[in-house]
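First, one chain by itself: the form predicted alone, in structure tokens.
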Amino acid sequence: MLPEQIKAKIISNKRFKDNYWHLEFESGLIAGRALPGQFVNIKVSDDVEPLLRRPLSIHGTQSSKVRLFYEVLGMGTRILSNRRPGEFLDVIGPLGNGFSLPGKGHRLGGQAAILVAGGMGGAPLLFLAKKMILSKPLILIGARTKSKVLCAQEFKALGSAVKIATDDGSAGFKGRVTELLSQVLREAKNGGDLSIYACGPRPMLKAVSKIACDNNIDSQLSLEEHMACGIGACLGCVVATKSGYKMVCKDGPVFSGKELTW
């Protein structure tokens, strides 16, 4: 189904912690058709400057309002922190192809899979695991130090269980996110038909992808790239797979972790 471009009205605009904002539009139509993992392509100001589109991953869909969470970085994403409710935001979307759902019998101790954010990873794995409610996936999520942790009480409303991972021991576990993957992993007494589903900086989903293939576990890796067009015209945003080069805006942002050459 091709993506629309349409005028979305601003429902919400808020800071909620340090430079993370939570972003709500108005929008049945995308609001319909999203897809955990799927992304929009938003032109922030009205104005020629800045030029590009800033792409942003769904974080949720209620009705007809469609959720995003982001970061302030740049000057993009700065000039939409100042947007304001009953503004009107050009947008795009639903872009790119998401997550692929699990099918009856993916089992870990009673968790049907695991879920793997690092740092902004807890935008599209959020949407993900409203999806996957009755299983209640496990949820691991790393930060650099505690007060890094995105997500994690979102993710508990659902009532999924959740274990935190920080570089600095603040919160959780002491390491990296994908070393609690690697001793959640040992410590599960019935690993059955498992799936790992992982979105956040690119070395970790490299180690994602090794640590998934080592016990012959399917992975579902969102990449974080930068791009410009979003629909698969600009050839921005290309990355190298076993079958050749795809590009993340459109053949992804979800690939298998099988598929990828790192």
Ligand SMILES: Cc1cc2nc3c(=O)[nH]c(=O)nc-3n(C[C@H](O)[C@H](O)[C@H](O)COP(=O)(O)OP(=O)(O)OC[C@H]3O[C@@H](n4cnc5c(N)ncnc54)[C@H](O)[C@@H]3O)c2cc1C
Contents of the next structure:
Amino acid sequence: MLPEQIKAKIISNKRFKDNYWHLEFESGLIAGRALPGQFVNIKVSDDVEPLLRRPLSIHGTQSSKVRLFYEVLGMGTRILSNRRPGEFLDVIGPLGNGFSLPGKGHRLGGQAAILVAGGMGGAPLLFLAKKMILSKPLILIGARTKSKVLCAQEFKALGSAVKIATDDGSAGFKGRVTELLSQVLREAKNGGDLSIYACGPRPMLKAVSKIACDNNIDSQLSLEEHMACGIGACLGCVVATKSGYKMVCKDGPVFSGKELTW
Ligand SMILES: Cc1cc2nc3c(=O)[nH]c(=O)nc-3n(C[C@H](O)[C@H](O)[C@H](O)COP(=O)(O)OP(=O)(O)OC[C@H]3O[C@@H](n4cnc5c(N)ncnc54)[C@H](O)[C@@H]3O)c2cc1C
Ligand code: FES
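Following the display of the form predicted alone, present the structure of the form predicted in complex with the ligand.
Below: every chain and molecule of the assembly, starting with the one above.
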């Protein structure tokens, strides 16, 4: 199904903490079709600048509302944080291929899943966890320090066990979330039955894919490449895979860890 380009009414746009914001807009079309791992591409301003749209993962949906979770980093997200409820955003979505879910040809049914979120990776993974409510995945969250740990309460509210890793040891396991993942897998009794889903910085995803392959576990990784067009026209977001170069915006952003050659 083709993505929609719509003028979506902003319902709310609130600072959550520090530079982190939640935005909700109204679109029955996007909310009705969105799958975890898919994203929207937003023209943050009606002015010419910034020219390029900014991609943001779908963090959740509720009836006709679409929820986003974003970090203000540069001009685009700063402008977005200044947009007010009642204004209209130019949004294209849902875009890309999301995570494979239980009951849609994936082997997760009845098995355990581990979700690994690094940095803003909780944005798409919370939406995924909501769709996996019956299998209650184990959540691993990685951050540099305690104040940067995101979405832990929201994952816990779904009934999932949450383990945290911080680089400086200010919360949970001291070290990288991928070291925590290795530890969890060593302790797991049913390692071969697990599936791993991850979103976060590229080095983290590369490490997750290696750990998954070494343990013969399937992994699905959501990449956050820099994008220009967002619809497969500019080749600005290619990644190397075993079957050649693929576009993150169109063929991804979710890829099998076994497929990527980094
Ligand atoms: C499929 C996809 C889904 C995404 N989902 C989310 C999300 O749910 N929440 C969220 O906060 N961010 C998400 N991002 C990243 C987000 O698109 C960028 O942070 C945003 O475009 C930055 O725009 P800006 O104008 O504020 O910053 P810019 O001025 O463009 O850049 C500021 C800084 O952010 C870095 N940056 C820019 N684009 C990206 C990118 N695509 N990935 C990583 N770093 C980037 C730049 O290198 C620079 O250091 C996603 C990216 C992709 C490709
Ligand atoms: S961003 Fe243009 S092809 Fe992906």
